[in-house]
Partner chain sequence: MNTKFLKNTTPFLAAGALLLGGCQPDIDAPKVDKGSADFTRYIAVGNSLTAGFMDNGLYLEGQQNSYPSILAQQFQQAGGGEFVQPLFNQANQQNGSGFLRLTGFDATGSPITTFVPGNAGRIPSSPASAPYTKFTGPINNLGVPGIRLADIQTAKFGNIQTTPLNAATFNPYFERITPDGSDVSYFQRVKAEAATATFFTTWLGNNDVLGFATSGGASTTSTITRTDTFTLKSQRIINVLTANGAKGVVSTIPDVTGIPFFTTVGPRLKATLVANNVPGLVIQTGAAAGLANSTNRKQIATTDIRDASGGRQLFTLTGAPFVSLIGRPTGRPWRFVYAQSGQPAAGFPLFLAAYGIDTLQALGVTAQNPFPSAFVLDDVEQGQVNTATTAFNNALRTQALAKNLAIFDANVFFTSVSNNGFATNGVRNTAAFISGNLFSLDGVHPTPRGYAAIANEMIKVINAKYGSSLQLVDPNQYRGVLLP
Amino acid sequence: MTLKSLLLVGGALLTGTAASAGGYQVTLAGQKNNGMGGVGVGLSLDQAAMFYNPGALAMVKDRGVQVGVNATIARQAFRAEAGGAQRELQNTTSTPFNLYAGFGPAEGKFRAGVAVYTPFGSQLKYADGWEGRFALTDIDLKSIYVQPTVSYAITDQVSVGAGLMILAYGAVNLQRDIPAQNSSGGYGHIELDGKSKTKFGYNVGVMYKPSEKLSVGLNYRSKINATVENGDVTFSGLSNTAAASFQATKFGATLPLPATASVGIGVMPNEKLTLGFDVNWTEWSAYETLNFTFDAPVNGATSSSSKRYYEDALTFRIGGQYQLTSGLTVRAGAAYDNSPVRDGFVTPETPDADRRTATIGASYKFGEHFGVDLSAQYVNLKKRTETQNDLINNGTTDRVAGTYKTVAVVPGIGLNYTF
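Form predicted in complex with the partner chain: give me this chain's structure on its own.
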């Protein structure tokens, strides 16, 4: 049963999380995948298949429980078009995590499980007094999906799967300064803080394995609109005369968490080597404008609208793993992620650019059931400049003109117990 042994290898040794992806997507869903450039749609490495391709879950031999956590450590340099010193972020570390539990009969065609992962998020804290302070000073965007999943192997070669994606937790905190000055010249500040309503989507996939050396997967994760109603609006630092114009206490907003369609190919030239190639197509075009509604006027208006006009974006991923010893497997990979953010539309909350990612990873298996997965990603965003003229031409002058350069390092660790 070579097929079986391959599945065993996959189940035991591959965990992963994709590296960060464009926009505010976070593709760090499996610790093994994280070490392989984020591939996984055409593979059946471990329980993280519930995220990457539920259709592959039935081809994961083991049942098991696994947990992983990453630390996204981003560093950024910004220079405003209008001159001035380089600005650097106040350093924060966000910790995307994932949790999977997969069940099913040992030799059966059926698998079920529950996945918990964080597919979207962003956390940035800009330097005090930076040039973009009137667009954004802080953002903390979190989402947690819980996904009950079933998968069924129709034949030895074809399996399908589906999961119900539940946006179980979504939270947003946005802060910026208000360009209204009190008598000593100080600026006001606004904080928007809200929780998303529970929403549903789906994650479906199919896996086809024409031979022992080749597998092909398709995956589609639907869009969920994260909707905040009655979020809290808090103003501070406004003088009495200015405060009269800023009366809102509640806000509403909707942020699309876009759909992603993926195709992946797995190649297993021998029992020790696994290679994966993925292409993700994220339907970012769903994000046209960021609209807020308020329960009372904010500087004369009860709503605001800011252009995003994201474009659908492709991500290309390649990765592989090699089993060095019976216990140790090493991994490496890379990804190229086209930014969904068009020129002249870059915002401080998503200072995005095309991303180049390099990854490494390793797993070690302690005995029959227990394994540790390590991964590290280096994400390098291309330097990106937008001028005030670009902003004026696009009607996007609600943001700051300048040059961003961001890199991130994302170490991760995962533990898995299989049975």
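Form predicted in complex with the partner chain done, so how does the form predicted alone look?
No partner chains or extra molecules come along with it, only the chain itself.
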């Protein structure tokens, strides 16, 4: 095993191939929003405004509690540049969730609440024996953000809000084979397992509603540097000769979770129809390199750096909802997400490409207070190819040359209670 290969495995720390946004970003933060292409910055739909635009929370009509969960079911195929059979990802399902509780006086200008959501999460398992098994075989990532939030309506037209983003829990497990055969002809194996430190950021927003038919929102979520310290390194299946070169038992790494700035517009032509348009800008350029430290030498070194060179990227979203009856509302939307990963820098843990997303959703109210929200997304990533020459020219031969293709289906369900 080369040190570059180990870096690639470590590169998956706190990242994933979540199929809902570019890079390793996940934006499945609200069930109603999920059915509307992910719009929400310029709208005040429900308590999920705490994530999309805290400034809009003060304009949400009802107080309430809501919970939602999604199932990200991805299918991924890979064909090596050298040819051979197409490899497919083994079936896995990750379950990003969200929970919101919003409070405040019924007729007052002040709202407060707590949001819990999972902005990063992934579970991938590549096919046995695939060409990139020495780079990655498994990844299982979990993360939870907690965000206390306050919002205040300065006037009937303008409200502001802010939330303290807390990276409250993060866990990652990564596995790969090692290109060193033992006496039985099998390959060695490495498993990295660690938990991230608690970190803090902020989420601020403003909402301007010049009329009953138009609203404009601005939102900014800051960068958080996620850090793993003293993660466990476990080697297995190595020969005695190979084991002497791999003595590390602990690792550390830091990954930037980039800042995002968004602008959104809401249009309400009548009481039943709501339309939303969002543009999100993500400062992916903060992810230039991934640096590691080890408590003991790995192939002669205790620290290293691997290129990522991500680029800032834009996401365009459009969606709408229509109230069919007093209890039933239907939704639809779409999004186009530019990948931040440059040609020649694609990695197995994030085989990213430009994404096209179509969404549908519906809500039904049972009585005055209780409701159910359903959503579904279909995400199609463009075919992404990188050649061995690309890797050599970019100095990124710690990853495998070939073509990736990924599609995903993301059904979701939410329950809400308003008062």
